[in-house]
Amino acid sequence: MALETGELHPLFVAEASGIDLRRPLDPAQVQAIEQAMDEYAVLVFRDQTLSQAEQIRFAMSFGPLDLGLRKLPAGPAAVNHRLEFEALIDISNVAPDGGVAKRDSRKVFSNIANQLWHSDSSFQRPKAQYSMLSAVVLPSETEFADLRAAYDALPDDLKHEIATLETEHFALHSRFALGDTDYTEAQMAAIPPVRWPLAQVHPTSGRKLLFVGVHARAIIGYSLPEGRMLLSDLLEHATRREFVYRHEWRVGDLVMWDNRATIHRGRRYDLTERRELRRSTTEDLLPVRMAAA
């Protein structure tokens, strides 16, 4: 079957019908899925309740795996990996032994850093291209924030301001921030901070973005101070109201983003409350260029 898309919201976000995920996918299907990411930057795909082996294999559809902070030594997301495969993250409150972990677990830590708005990957090279997310229980909701439209937003003069500015983006800056801070020196080695500019041009759709969240501490030539207070800002005006979408999940849902365009936060819920989902994540393998190139 073909792919079919319905709005969502007014700039971005699609939900998308047609094809069963749960099956391999053609290079048709591929090209259609990947066509629309351009478009909506974030698919909605209903009642598509996958194995783990056939979400990974649905993600490999699109390139090689992720395993973002997985690759940290003995960090707490490579620890007591409960799932199937090594490339699925995740994103859940469920202790090893299948309970409902301990509020003041590094897991329940590393869930609530997820609260922050942030693009997948953002802290390593290559970053993350796309994200899945399938819902097997949930007491939650995700918000996602179209870059491209609040770049489209932003007065012309910071227009020229950040056109040439690069960013520096490092893995544990918002858990120091949240003070999670106990790591060692090799894990904080083991994924340096990058660069990547702050104003980009999406690599397949050609749209300029702004490439704000969480991960970025830095603007390589402002002083710290300066640099943080214009990130802040920046943040805050790419996470207005009108450029976000509110996700109300159901289970079997299948949540695809594309983190050039999209920074997305989950919400605040009862950490009592099982929450259970799987990410699975792509790298992104395309040169990045500055809106101003």
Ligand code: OGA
The other form holds:
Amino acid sequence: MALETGELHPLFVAEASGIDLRRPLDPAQVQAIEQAMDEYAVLVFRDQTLSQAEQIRFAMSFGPLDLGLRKLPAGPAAVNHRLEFEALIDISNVAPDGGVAKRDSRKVFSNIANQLWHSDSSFQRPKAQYSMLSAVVLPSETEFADLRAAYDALPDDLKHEIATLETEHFALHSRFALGDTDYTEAQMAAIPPVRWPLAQVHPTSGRKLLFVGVHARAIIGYSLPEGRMLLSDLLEHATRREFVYRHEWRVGDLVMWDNRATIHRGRRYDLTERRELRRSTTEDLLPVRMAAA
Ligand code: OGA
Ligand code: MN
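Let's compare: the form predicted on its own is above, so bring in the form predicted together with this ligand.
The next block holds the full complex; its first chain is the one shown before.
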């Protein structure tokens, strides 16, 4: 069957149907999904209850998988990975004993860090291309913002100012901002900061976009306060309500987004309740192009 899409937001995001993600994809299906991703940047597949192996296979149709912060060496409070595959990321507040993790545990801190607007793994090279998230226990909403629409709506003087700027992204910046600072030297050194153009051209859609998010901690050539203030203003702009889609989860949803065209965040929830999702993410192996170039 062919991929069909129906808009869920005036600017981006479509509901996608016609493909059973539990089965291996053929090249035409992969291409159809990639094309729809270039247009919509977020696709919502309904009624897909994937096993862990099926989710990994689906993700690998689009490229090698990203491990994100799981690359950090184990710290003092290390816990074993709960899931069947190393590259399946446990977006949950579930403790190793199967119960709800304590609200002052690192597991919960990382859930809270996910509530800050971000693009997955933008703190490392390669950064993330697609993320695919499936809900196991119905969670609070997840929001997405369209960085292409945000760029298009910038005033010309700002477009001009940021055209050749580069930002520095750092893995633990969001954690530090939340006051979660208890990391070993080895952990802090494990993922060195990386630089990305602030205004980019999407490698396959050709659209310009404003690459902001909470992992960005500095603008190269600006003082820290001036750079952070501009980043904060730009993030505020990029997340204006008209650029945001709010996903209300249903059983069986798999949401796929392009981390090169969108940012996202989880929403606050009752930390005593179980919240459980699984994410698979592919690496962005294409060159990252500055909008001005
Ligand atoms: C993620 C993420 C948000 C949420 O899985 O990368 O940021 O709502 N999730 O859990
Ligand atoms: Mn994320």
